[in-house]
Structure formats: C-alpha cells, structure tokens
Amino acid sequence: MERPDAGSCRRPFQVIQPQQRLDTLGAYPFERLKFLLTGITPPSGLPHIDAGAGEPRLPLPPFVGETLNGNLSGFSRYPTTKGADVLRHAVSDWLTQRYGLSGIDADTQVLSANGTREALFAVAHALVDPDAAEKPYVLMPNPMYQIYLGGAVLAGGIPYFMPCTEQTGFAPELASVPDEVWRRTAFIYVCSPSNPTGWIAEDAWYRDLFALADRFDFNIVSDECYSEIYMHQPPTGLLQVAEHLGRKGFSRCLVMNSLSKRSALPGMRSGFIAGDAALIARFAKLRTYTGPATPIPLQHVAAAAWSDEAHVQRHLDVYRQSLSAFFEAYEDGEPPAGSFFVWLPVADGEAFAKAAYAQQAITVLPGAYLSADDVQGSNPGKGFIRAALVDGPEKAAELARRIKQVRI
C-alpha cells in the first residue's frame, strides 16, 4: 500500500503554477491516519474508543424529525444558493442576541452554506487574486483545520503560516507577521475557539487584527464553529468586537459557523456566512456559479435549530463535563478555554498514534496532521496528539486513563 504524501504542502511560500496546486497538498489527515494504522491489530479484549475525528455523538435534537417530516415537499424544488428567508432571518436573529449586536441585515448580510467547511474552501476564491501582479498571502494558523490550507493554495494564494506555540499560548502572533506579508495579504482565517489548541481570541487580539487590516487593506475570515463549546464564558465574536469599534457594516469582516458542533448535526451539512455585505454579495456570486445549495427541507430544520438554545445547553453541559472528567483522570493539564479538543504534549505524535491503537485500541490523531511545515522545515504540531471528546464523561475518563498507559 502506497503512504500518502505526508506533508500538507510541500512547497510552503512558493508561488505554484495552476496545474500544480494539487499535486502540493498532502493527504488529508484522516487518510494519513487511516494509512498509519494499517496493520496494526488492537487489543481484542479492549473496546475501540474513537477520539480521532472531531463528530459530536450526542442525541439527536428532539425537534429535527418533525420539522423533516413537515418540510419533505420542499424536496421537489432546487433550493436557492442564497438560503430561505426562514433559515436567513433564524440566524440574523441568533447573531444579534448571542452577540448583543444592533442588528444584522438577512437579506445582504447572511448567506446558507452546505456546512462551514465548503464555505471555508470557497471564500478563498472570492478573495484571492490569482492574477495579481505580486501573489497574495492567505494568512492562517498553524497548527490549523486543513480546509484553510487547502483553500489558500487552490484559489492561487500563498500560505503564510502563524505558528501557535505553548511560547504563545497557542495563539496566531500578530506583531510577528513582518509589514512586508500584511502589505501582500489578501486575508486571514481567524478560529476561536481553536481547533485544534482551545484557544480563544481577546477582544484586544482582535481590535489588534482590526488595526493590520486597515492599514494593509486586507480582509478577515473567522470560524466560529465552536463558539458554543466552551468551559467558562461565552467566547467573544468577531462581528461582536467590529460593532464595539463602530465599524458599520461589519468592514472587511465574513463570520461562519455550523451547526455540526452546536447541534452535533454533522451529517445535516448546514451552517452560515455573516458579515461585510460587499463581501457577502461577491462571495454570493461565486456560490452560484459552484452550486452548493442546502435542500429546502434541510433550511427548516437549520432554522429550528438556531432559533432553540435548550439543546445547544445540554450540549454543553456534556461537554464540560467530559473536558472535566478527562482531566482528572489524566491528572495533568487543564481544560482548554474552548472546544472539545484536548491537544497533549507527547514525544512524537506520529508513534504515540501508532502505540495508542496498538496498546490501548484508541484512536488519536497526530498534531502533525493539522499542522505544516514551515520554511525551515519546522512543525508546530509534531510533538503533539488531539483527541476529541465527543463520546461523554465516562468515555472521555476511560480516554483518559488509557492514554496514560500509552508507552512509546
């Protein structure tokens, strides 16, 4: 069986000629996983706990099977790239009362989206020149959800890669970034709370980003997937800090998130994008030329479940609770600020996986898998694992005390 490329961009900085920016991406992470276990048999006496992908498995929301049931006819129509007025205005108003906001436009500021993930890759061909007479930098953290990297490099952008470090409490340094990339910045993906560190961003970090971005006229994407999964305060947003600083509008802003973590509905598909109505408008044009749409039947249940917050707390609560009772058993660290992620400190991320399966039928991901390579060949992710916490407090205690038992 052939490995799969290993790095997640082999040429990192270096501007790729079209018919080449395929072939610079790794494997996704999930099919270097599956490539790294092969032939590895795990302990027959022990049950397999899967805390590699990050897929909520939780109850299904009482509501989404009635709201299905009573929408099926709109099966029968294509549904509009844009969204339905129900599904748009659920979120407006989900948008100003999470975030306390004056009010956000359905119609022009609000677009549906086949999950965040799809809109995540697009954005990137909205907002990066390829054509430009210098290439454009798509700024990201490292480590970093993959669908970043991958979006910057095919729409013909270069990769610059923020490193989040223990050094940095994992947080993208800004001041590090030198005047010569921000001036050639087509944008930057923003995530808090971090997949994979927890990290969530300060309102100062944030008015920071504000500052580089009018003064290098650049644009700010932020991923906001898991903004309801958290240990202690609801994490800041980014339209919530544009609004304290009295940028109308939402300038230079596109927000996204989904409901596959708030509502542990992966499988549904469906999330949003918020912000910048000039931003909005031209990302709008080119989603009806790619053709993603979320079927109508879908947009209803979508709409019921950002307009309820009585299961989006039951999530939290087993959330926490899981976060709590891993670290107690692990007896070492903390909780992360937010997310369900735990990012452990190992030797080598890539043997400790290997080992985990092997000897205690886990599975974990490599932190080398969501990282990249930098120009000196370094990666931030290398010496660690994630683990998802996804199955409840006494899977993710269980989680705990076998990890502990991992020798490499």
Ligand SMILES: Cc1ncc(COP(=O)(O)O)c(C=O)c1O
Second form
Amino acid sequence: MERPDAGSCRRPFQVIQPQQRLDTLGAYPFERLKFLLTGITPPSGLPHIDAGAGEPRLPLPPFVGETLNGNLSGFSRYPTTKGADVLRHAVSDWLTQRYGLSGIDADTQVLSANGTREALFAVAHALVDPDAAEKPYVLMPNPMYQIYLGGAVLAGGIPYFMPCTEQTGFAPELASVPDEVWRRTAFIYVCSPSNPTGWIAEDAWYRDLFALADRFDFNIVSDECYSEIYMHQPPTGLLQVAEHLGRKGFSRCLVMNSLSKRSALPGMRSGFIAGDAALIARFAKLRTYTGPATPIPLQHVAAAAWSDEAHVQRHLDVYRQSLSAFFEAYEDGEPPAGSFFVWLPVADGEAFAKAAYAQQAITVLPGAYLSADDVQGSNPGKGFIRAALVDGPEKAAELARRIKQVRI
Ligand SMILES: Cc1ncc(COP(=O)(O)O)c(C=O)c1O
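Give me the form predicted in complex with the ligand now, not the form predicted alone.
Next comes the full complex, and the chain you just saw is listed first.
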C-alpha cells in the first residue's frame, strides 16, 4: 500500500493554481489511519474497540420503518433539489422551537441537503469567487472537519487556519486574525459543538463574529451537526444569536445540520441548510446544477425525525453516560461541553494511535490528521488523539481503561 499523501495545502496563506488544487489536498484522515495501522496485529485476546470514526451506533428510531413503508411510492419520482414541503416545514418548526425564533420561512430560508458533508463542501463554490483580484480567504478552525479544507481549496479560496488550542480554550480566536485577512474573507466555517475538541461557542463569541462580518462584509457558515449532543446546556445556534441581535432575515448566515448525529441516522444522508434567503437562493441555484437530492421517501422519514424529540433525548442520555463513564475510568480531565468525542493530549498522536492498536486493540485517530500547520509551522493536533464514544457507556469505560495502559 502506498503511503497516503499528508497534503501540501495544509499551510496558511497559500495561493494554489487551479490545476493543482486537488493534488495539494492530502488523503482523507481515515485513509491515512488505515495506512498507519497496516501490518500491525492487535492482541488476539482483546475484542477490538473502534473509536476512530464518529459514526453513531444506536438503535434505529422506531418511526423509521413505518414512515418509510408508508411513502415507498416516492421512489417513483425525482426529488426536487429544494426538498419536499413536508421536510422544509418540519425543519422550520424544529428551528423555531429549538432556538426560540419568531419564525423561519420554509419556502425561502430552508433547503434540504444530503447530510451536512456535501453541503459544507458545495457551499464554498457558491460563496468564493476564484477569479477575484485578491484571492479570497476561507477561515476555519484548526483542527477541523476536513471537508472545510477540501471545499475551500477546490472552490479556489485560500484556507486560513485559526488555531484552537488549550491556550485559546479551544476557541477559534477572532482577535488573532489580522484585518488584512478579514478584508479578504469570503466566509468563515464555524463548528459548534466542535469536532474534534467539543468546544461550544458562547453568545458573545457569535456577537463578535457578526460585528466582524458586517465590518468586513463576509458570510458565516455554521456547522451545527452536533447541536443535540452536549453535557449541560443545549448549545446556542447562529440563527438564535442573529434573532437576538435583531438581524433582519438572518443576514449573512447559513446554518447546516443533519439527522446523522441527532437521530443516529448517518446512512440516511439527510440534513438541511437554513438562513439568509439571498444566500439560500444563490446556493439553491448552484444545487440545481450539482443535483444533490435526498429520495422522497427518506425526506418523509426525515420530517418525522425532526418532529420527534423523544428519540433524541434517549440518544443524548447515552452520550452523556458514555462521556461520564469514560472520564470516571480515565481519572483525568473532564467531558467536553459538546459532541461525543474526547480530544486527549498525548506525546505524539500518530505514535499513540499505533501503540493503542498494537497493545490494546483500540482504534483512535491521530489529531494531526484533522489539523493543518499553523502560522508558526506547528500542527495544533499533533499532540492529541481523537476517540469517538459511539458504543455506549460500558465500552466507553473499557476504552478509557485501555487507553490508560498504552505506552509509547
Ligand atoms: C463536524 C462535522 N460536520 C459535518 C459532518 C458530516 O455529517 P453528515 O454529512 O452525516 O451530516 C461530520 C461527520 O462526521 C462532522 O463531524
């Protein structure tokens, strides 16, 4: 197996020629992980624990089969790009209720998405002008969900990484970005609760961001797919702050969310985009060409899932128990504010991941695979591993006990 490329665009301030964009992206983190663990045989007596991927493993919510069966005829029709009325109304009702909005228009301010992944990628193509005289920046947290990087680079933007470290409390520090960068910013990716750090943005952080967005004329793309997974208070959302600030029509905002984490339905590929009607219209136009549309029967299941909170509460209980069980057994640190990930400091993430597999039959992800070099040339994820607690509290505790035994 050939060593997967770490990527050469993982440095700040880099203009990339159009024909080289794809080549400068590294292999996706899980390809790199597969290569890293190739040739290592885990101890045969220990059952494998896969904490590498953030894939929820919870029972199917009870309404899924019944709703699907009742709407099978929808497979005979092409789904519209915009999404079925029933889904967009369910989303608008959910957003209104969850964030205490006075309302959000299902017709002009909500779009269906095939999960957030494709939408987070595609949005860069609607918001970046690759031919601008001064190449536009796309800001993103570092470490980050790698799709932000792929979207920014392939749309012709320049990724600008905002280090999220222990020193910053894992927040992307707005004050650290020079005015010169803000002036050339097309948009910023926000991720709260954050994968992988579990950081949750506070209202004041969003307020400062809005002030900068108005001053420097850029848009905000908020990835909120972990919004329903948190230890204490439900996280604030971008639209909620926008409404509190009296921003008419959620100007400059695009929020993305999905059923993958909240409803443990990652295989259904259903999510939404919501916010500023002008941005939604522009994005919708792009999407009529790229064509991502969730099959109609699945949109009906999605509408049912956004209308039911009982299963979400059950899932939340499991994640909270898993996070508590992990840290009780680990006897160090505390659960993140949000998400189901633990982001653990180690001497070297790659060396640790190899040792963890070889010694304890556990798969964890080296933090560097989710990070890029910062302005000083150091990688903020290098000294971390990410473990996903997706197998319930017992396995989470077992994972913590085994991680404690790993020696590098
Ligand atoms: C931060 C973040 N955003 C988006 C996604 C994409 O999820 P989906 O496309 O299933 O909504 C993930 C998946 O792991 C993620 O961790």
